[in-house]
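Below sits a lone chain in structure tokens, taken as the form predicted on its own.
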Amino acid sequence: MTSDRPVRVRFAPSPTGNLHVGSARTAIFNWLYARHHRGTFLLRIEDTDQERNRPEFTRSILDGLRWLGMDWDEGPEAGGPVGPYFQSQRMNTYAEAADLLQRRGRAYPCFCSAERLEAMREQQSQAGLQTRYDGCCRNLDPEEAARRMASGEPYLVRLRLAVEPGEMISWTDACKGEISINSDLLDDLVLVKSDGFPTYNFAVVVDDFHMRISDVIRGEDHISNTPKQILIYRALGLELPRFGHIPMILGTDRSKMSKRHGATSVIEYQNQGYLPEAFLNFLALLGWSSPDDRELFSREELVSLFDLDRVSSHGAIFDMAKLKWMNQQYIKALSGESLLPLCRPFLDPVPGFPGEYSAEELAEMAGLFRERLEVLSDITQKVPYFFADPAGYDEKGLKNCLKTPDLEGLLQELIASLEALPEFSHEAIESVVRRMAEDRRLGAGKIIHPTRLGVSGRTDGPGLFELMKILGKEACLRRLRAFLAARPWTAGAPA
């Protein structure tokens, strides 16, 4: 790659799925990368698995990658100089390729049947050879080809490999340095199925080329694609991008990252309530690290600091308890204003939300949770009693109830000068608690604890005297006199 080339990278997904964990990573480096060198990213769509493509997967990696905040140059939706951008579009495009290598005698029809070439690797094998295509139709009188194509016997188009024997592929990889691979390793590969849609290979190679990519960033499974594609650049003629292998992704056991680890696709993290912020910088670290080994970043700093040479050569460990701060830390620092609109998914399923509160008080409930959320369909489990007077009680609470001397007429108490409040604030509801703590000569903790039991059912939750007054007076009184009458810490206890 020349220096002064314009950095033009791109994400090419197949559409047999949703956006994958893995492949997210991958679009994240190239967005990153291309967005540090004020460069071009573009969206590619590799659709010729014409079995497994499916449109609702294409419109699912769409949405995942704008959910993670990441927009494409060029590309479906965006359009572009270089289109069409999905490759059931192009098919023009790689049989004037496949015309052109087969004109200059790099590439000739192959008319073995599958069953010839499943029977050659066989006895490869079992002769203890590597097996590879023994290149039967190489040297066929052109104008037989001529007429088996004419009779419309099936064919394919393999690439003419022209290398010596023990020679060795080689290229200075930006991610993990000098590579190089046996020739021998290789064969005539196919560059166009007897259907007529090109391998993998062959179309990416073609589309890149003329999509002008200067950078092909990906994961290091494609490393034994890579010296396939540089021949085929050769026979082409045509100059070599820069090849960036980014290390896998692996789980805490350190084998390949599937499903036993943890939820695999982009949606089902987005589905669970992590924030797209927080998964994007998650994924960004995974496999790349900052000069200062920090961990939180915004979008704008990432930016400013990403690039290859930073890139590790070993896998990247998921590790999911990891990502579960990382998301806690991003939702402390919203506001209660910012948080509610994205927990109403969360929300909407509660019953009785969202009651008679207003937006500001449910933008208040929302913000007493921001430090007890790990993700944010964790507070569809945390909120209930806001809406619905609680159906019993914690028993580990109701045990310790029996630790605050005469509850009941400390209940009665705490009743009556909740009642006569003029105004059920934060601060009045606290001042009246403490008074009586000290009056009582109790700590504090032997009110708070029954009375949050009283009014939410439970022993763990946002500051009582914030709750209660986003609560109310209305329910606090009403759900404290309940408590009172049905006196459940009495149950079981000893006589």
Second form
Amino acid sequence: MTSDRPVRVRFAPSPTGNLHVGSARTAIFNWLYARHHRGTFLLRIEDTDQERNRPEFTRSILDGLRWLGMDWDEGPEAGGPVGPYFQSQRMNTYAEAADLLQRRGRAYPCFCSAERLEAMREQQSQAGLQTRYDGCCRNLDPEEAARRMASGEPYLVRLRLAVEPGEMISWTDACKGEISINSDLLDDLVLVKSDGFPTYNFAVVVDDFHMRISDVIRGEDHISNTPKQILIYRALGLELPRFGHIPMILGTDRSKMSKRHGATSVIEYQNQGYLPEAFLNFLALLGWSSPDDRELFSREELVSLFDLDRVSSHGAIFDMAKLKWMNQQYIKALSGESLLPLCRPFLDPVPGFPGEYSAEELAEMAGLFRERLEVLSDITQKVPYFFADPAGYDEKGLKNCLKTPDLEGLLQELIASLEALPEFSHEAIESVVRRMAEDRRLGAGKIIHPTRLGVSGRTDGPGLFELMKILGKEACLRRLRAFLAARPWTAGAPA
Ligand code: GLU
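Moving from the form predicted on its own to the form predicted together with glutamic acid:
Now the full complex is given, and it begins with the chain already shown.
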């Protein structure tokens, strides 16, 4: 670290939509950095865009952060010593800073109308020039300016840029190293708009200073704002925070991540049944890696390993296949008891759910699918036969039945043997099937496949004996009898 200030970082979303995956990744990097350095993570809502802000988006952003386990030490709901944490409630602070700059001659009122500025830009771009403010109001007589302000004429407040021609504005970026931007690209930027609201760049600098932010960690789409903010810090005579710009998130085709590549809101991943631990793990690796190249990390491991020196300087690819794989690893590691409540929202819509099953049986059932789910919502399509007898049978499965000699006789014997079982356990069912396979000199598969088809209607699924045990003796016998009576495998078979 370049300074020994206590680590204080902020996540500063604008409530103009649900929590975006890119913003969530920025929040995670800030949170991990704060927790790693035993610093403070604060949340500031940048709600000065009156037209696009919605309170419900603030709520949904907070919910998204909570879902990911990103707790904030200061901010909305948590409070804190440097609040309020909503920019819309900090208007006085911005007005004071703007006054100070004007009194010191570092900022000035600009009375140019929107039409004039528009015409100026139009002319400049037609002449192939870079569009920039022409300084029309820069040297207005202060008395005249004061008179026009007092008379109620609308005005903006602009920063009086104090740079030499060609002067480079430079900083050592915590993620990207040295960055220099030619100040010729900048102009007297607007600090306060004519409606009295501060611009983004002005409000951020004023707040980051007042909130004693040590490190500004944000997406690299903000790099072009940083020199402007540095000049505002200079004009205010303030020490700079450290800046760290994290790489953009790209789709697998290396273009900027968009809806084309997959869902872009965190809530959509939540709704599809991604586990927050898995999603956090996945996002943490978008632009950061651990020295040993591992992929799976608990939250605690991430906190202990994370730092900005291992943030990569080029784009991070959002690879959906990897996310699914990662989610699957987290699901696999859960017990049936922990999996069941998580699957609950995806089981509720299954017709007949929860049937007559006990809580233990339902947990056992969820456990059967531990290794078979990429996302929790997959379970909806996998379990219907537990709650309703099969309405039909898989076509391929029926064709396969023809490979089992004397299937009718076999099913009759199976039904009788199962019926005679005193205890309908996994082991007991299995020994019936294995014994019959031996007696008939058949591979066990020749019995297992048609039996699975008879009880579930499907060719896929968890281990047959475990699933039959959960279904119970009564349902298994009823289904096998119906299968035998219908003999569906004979339909369409060569005579
Ligand atoms: N409100 C800004 C955004 O959502 C924050 C940028 C910053 O961190 O400075 O992009």
